[in-house]
Every structure is written in structure tokens, then in C-alpha cells.
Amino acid sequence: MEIASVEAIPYSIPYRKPLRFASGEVTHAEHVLIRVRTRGGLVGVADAPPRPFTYGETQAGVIAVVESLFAPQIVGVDADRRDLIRQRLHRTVGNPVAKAAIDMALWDVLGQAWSMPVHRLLGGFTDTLRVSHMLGFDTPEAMVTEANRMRDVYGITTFKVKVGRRPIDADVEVVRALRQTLGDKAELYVDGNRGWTPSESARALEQLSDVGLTLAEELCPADDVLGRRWLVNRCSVPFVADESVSTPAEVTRELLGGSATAISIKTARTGFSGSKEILHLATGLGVEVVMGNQIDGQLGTACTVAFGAAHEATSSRAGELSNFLDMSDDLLTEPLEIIDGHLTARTGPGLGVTVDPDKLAHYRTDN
């Protein structure tokens, strides 16, 4: 299983509509396909979705670090030497998405070599997850319409509502409209993407105290250290750290410092190996976790459901697995299907997915 090459292929697929939230707006999936080949002919794949407004990575930056630093350090190494490979990648600081994609592509290779699905390799707790859908900024009417469509067509009853606009009244109105329309059986939680101050966040949560929210995520920046601790102490539901916990050390800092009481795990950010470390840290400290979404396409979503289904803690909540529905197209030969509000991990060896060469040729941007 000696690694023969690591490719970084940029591509761009438009979304049907822009996804807007407090820290930015996304109109195209400008991602990088990572492809790891072994000398024995195995090919592992994963998706690297750069988020410059969150982690500082860009599409060009991912390609540059993979081609100039990461590939030369791991070509010639056996794919099953995961810790050695991680040690070499982590000599370079930052670049979480690039590192994560290489890690997951290697797990894909291992699953193929050992004739086992990745979700079984990782833990094998179950093979399916309930789905949560993320609702981006829009009018109350448009967001209610989208939620109704997701419920009626796909059976989704859990919704993550993007908040963080000023004044807070617009988002309060949206959440109330969603609760009134969807009823008490729907699960609603909010994500501010660091858009509010601690005091704005507290006022919004107070105004929504009767709506039945289940989580509150990154309502204000973690860098507002004292303000965030003050807010978390006032919060009656688990306060989820997301952008602020891209490493196990940051998870420790936020939890022990009183700045979070739950953790969002994103395989696009920490791969499978790093996500396992974070999961074990969180469960060891007795805090809840949720499988997050980095505005993933179907390949990234296949990775998220594989990890989420593999473990008891990550499968107990709905995972954020539906944003690929907003893309105008995708790269996989066999599309993922959300049925009755659930998404099932692929049963084939590795990730069980195949990239369509014609679609990749059409959408790649380095030709």
C-alpha cells in the first residue's frame, strides 16, 4: 500500500441559490478533490472545501500546500502508517482542510485494501444518521418554505437556523415563524457564526426562551473571552463550539475555560483521525457532540455520515448532511439519497463512492 502520488484537483460547481450567513456568503462549491494513489492501484478520494473567512485556506492555497509540502513528505510511505503520516503533515501549522482531506483519502484506501466500509473501520456502531438541514439567511417566508420542502420531500424534521444579523429582531422573527409552521415535533437550533456580541446573543436567547431550541452554536466570537463565558453561563441549552475548535487543544481550551458545553465535529476540518481524537476528548469530558457541515458536497457528506454512523455519541443526534441538495450538480456517479429523514453510509469498501470522470473533467478549473 505504498503511496505513489497525491493529487489536488480544483473544481467549481454553482449552488442553486447563495447560502448566506453571518461570516460570509457562498455561491459556488470551489473545492479541491484530493486523490491518493498507491503503487498497487488503489485510489482513495476526499474533498477539501476551503473556507477563507473561517480558517484562512483558499483553493489555491490547498493545492499549493498539498503539492509543495504534503505530497513530497508522504509519497513512498505505506498508507497504513497513519500516525507517521499525520506527524509529517502536522509539521506544517494550519491548513486543516488540506490535512483532513489527505487523511480521509487514506482511510478510503485502507477500506478498499481490507474490503471493509470506512464506517465499520472507524467503529461500526450503526450505518445511518438522522439528517439536520441548515437554513441560511433569507426572509421568514422563504426560510419557512424551504423547511417545509425539506420536511415534505425528504422527511427532515431537524433544522439548524443561521442567525447573527443585526438587529436581532429579524432572526428572532424567523425562528418564531419556523416553530409556528413546523410545530412542536420539529427540532430547531441556532448558529450565529460569531455574528453577535455576547449581550446581543443573550437578548436573542431570552426572546426565544419559549421556542424550545435544543442547541446554540458560536453566537459570539470565542475571542470575546470573558463575554463568551458570561454568555455560556446564562445559556439554558448546550452551547456548541464550532469554528473555535479546529484542534483537540482548542477543544480543551473552550470546554475547560467555560466557553462551550458541546462540540461540533467536522470531518472536513479534522479528517477521520483528528475527529476521533476530538470525539474521545469530548466524551471523556462528558459533553455532547454534533456532526457539523462545512457546506459539503456529496463526497464530503459521505465522509461525515461514515464517521457519524461509526460511533454511538455522534449518531445520537441528527447530523448536518443535506447541504449538497443546494448544489446544481455533483461529482459522484451514484448520488446520495436522503430517505425518511435519514442518510445511510455506503456499504462498499472504503467510502464506497466513485468520482465521475466526465463530471470532474467538466467542472475542474485547472484545464
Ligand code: MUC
Contents of the next structure:
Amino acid sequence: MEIASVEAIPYSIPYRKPLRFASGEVTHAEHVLIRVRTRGGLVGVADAPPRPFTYGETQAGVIAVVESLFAPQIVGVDADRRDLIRQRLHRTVGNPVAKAAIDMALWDVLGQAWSMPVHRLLGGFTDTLRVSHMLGFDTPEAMVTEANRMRDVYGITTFKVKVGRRPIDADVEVVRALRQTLGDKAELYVDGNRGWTPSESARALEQLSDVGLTLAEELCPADDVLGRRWLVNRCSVPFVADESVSTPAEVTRELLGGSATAISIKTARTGFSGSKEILHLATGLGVEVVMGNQIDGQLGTACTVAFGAAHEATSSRAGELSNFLDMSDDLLTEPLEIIDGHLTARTGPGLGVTVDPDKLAHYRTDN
Ligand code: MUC
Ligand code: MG
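Since the one above is the form predicted alone, can you give the form predicted together with this ligand too?
Now the full complex is given, and it begins with the chain already shown.
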């Protein structure tokens, strides 16, 4: 199972509808497909979605770090030596998305070698996840229309609402409008992507106290250390750390420092191996986790489903799995399908996905 090559292939697929949020916007999926080949002929794939506004990585940077640092350190190593490979990758600091994609492509190889779907290898708790849809910034009317469409067409009843605009009133109005249209049974929570100050966040939560939110995520920056602790202390629902926790050490710091009371796990930034560490840390400390979305395409979403379905704690809440629906096209031969508000893990060996060679040829940007 010796690794023969690690390729980093840039591609760009436009979004039909861009996703906007407090820290940025995404109009094109300018991602990097990571493809690992073994000498025995297995091919593992995973997606690296660079998010400069969150981790500082870029498409060109992911390719450079994979080609110049990571590939030379792992070619020739057996693909099942996951911890050795991680140790080699972690000699380089940062670059979470590039490292995560290599890790997941290796799990895809292992699943194929052992004829097992990855979600069974990882834990095998269940096969399906409830879907939560992330609503980006727009007018209240457009956000309500999108939520209704997601409910009517896909059966989705859980929504994460992007907030963090100034003044806070626009977002408060949107969340109220959503509750009114969707009724009491829908689950609603908010994600500020660090857009507000601690006091703005507290005021917004106060104004929304009768709306029945279930979670509040990254409303203000974790770097507002005392302000964030003050906010989390007065927040009546779990306060989710997302972009502030891309390593186990950051999870420990945020939780023990009182700056978060729940954790978003994103396979796009911690792969399967790092996500396992974070999951065990969170469950060991007794806090809830949510499967988050790094504005993933179908390949990234298949990875989130595989990890989420594998464990009890990651499958008890709805996972953020539907934003690929806004892309104008995708790379997989068999598209993911959301049915009755659920996504099912692939049953084939490994990730159970095939990248369509014609689509990749069409969307890749390196030729
Ligand atoms: C999210 O949960 O924040 C937006 C920015 C990012 O890093 O991820 C997305 C979704
Ligand atoms: Mg978030």
C-alpha cells in the first residue's frame, strides 16, 4: 500500500448563488482536488476548500505546500501508517485544509484496500444524518423564500442563520421572520463569523430571547478574550466555537477558558484523524458537537456525512450538509441526494465516490 504520488489539482466551479457571511463571501468553489495513488493502483480522493478569510490558505498555497513539502515527505510510506504520516505533515505549522484533505484521501485508500465504507471504519454508529441548511446574508424576504424552498423540496427543518451584520437589527428581523414562517417545530440557530462585538452579540441574543434559538456560533472573535467569556457566561444556549478551534489545543483553550460551550467539527479542516481527536476531547469534556460546513462541494460533504454518521455524538444533531446545492455543477459521477431532510453515507468501499473525469477536465484550471 505504498504511496506512489500525491496530486493537487486546482479547479473552479461557479456558485449559482454566492454564500455571504460576516467574514467573507464565496462566489466560486476554487478548491483543490487531492488525489493519492498507491503503487498497487488504488486511488484515494478528497477536497481541499481554501478559506483565506478563515485560515489564511489559498488555492495556490495549498498546491505549493502539497507539492513542495507534503508529497515529498509521504511518497514511499505505506498509506496505512496514518499517524506517521500525520506527524510528518505536522512538522509544517498551519495549512489545516491541505493536511485534512491528504488525511481523508488516505482513509479513502484504506477503505478500498479493506473493502469497507469509511463511515464503518471510523465507528459505524449509523448510516444517515439529518441535514441543517446554512442561510447566507440576503434580504429577509429572500432568506425566508430560500428556507421555505429547502423545507418544501428537501424536507429540511433545521437552519443555521448567518448573522453578524451592523446594525444588529437586520439580522434580528431575519431570524424573527424565519421563525414566523417556519413555525415552532423548525430548529433555528445563528452563526456570527466574528462579526459583532461581545456587547452587540449580547444585545442581539436578548432581542431574540423569545425566538427559541438552539445554538449561537462565533458571534464575536475568540480574541476578545474577556468579552467573549462574559458573553458565553450569559448565553442561555450552547455557544459553538467554529473557526476559533482548528486544533485540539484550541478546543481545550476555548472550552477550559470559558469562551465556548460546544464545538463545530469540520472534516475539511481536521480530516478524519484530527476530527476523531477533537470529538474525543469534546465528548470527554462533556460538550456537544455539530458537524459544520466549510462551504463544501459534494466530495467534502460526503466526507462530513461519513464522519458524522460514524459516531453517536456527531449524528445526534443535524449536520450542515446542504450548501453544495447552490453550486452550478460538481465533480462526482453520482450526485448526493437529500431525501426527507437526510443524507445517507455512501456504501461503497472507502468514500464510495468517483470523480467524473470529464467534469474534472472541464473545471480544472491548471491546463
Ligand atoms: C461557517 O460555519 O462559518 C463560513 C466561513 C467559514 O469558515 O465556514 C463557513 C461556514
Ligand atoms: Mg461557523
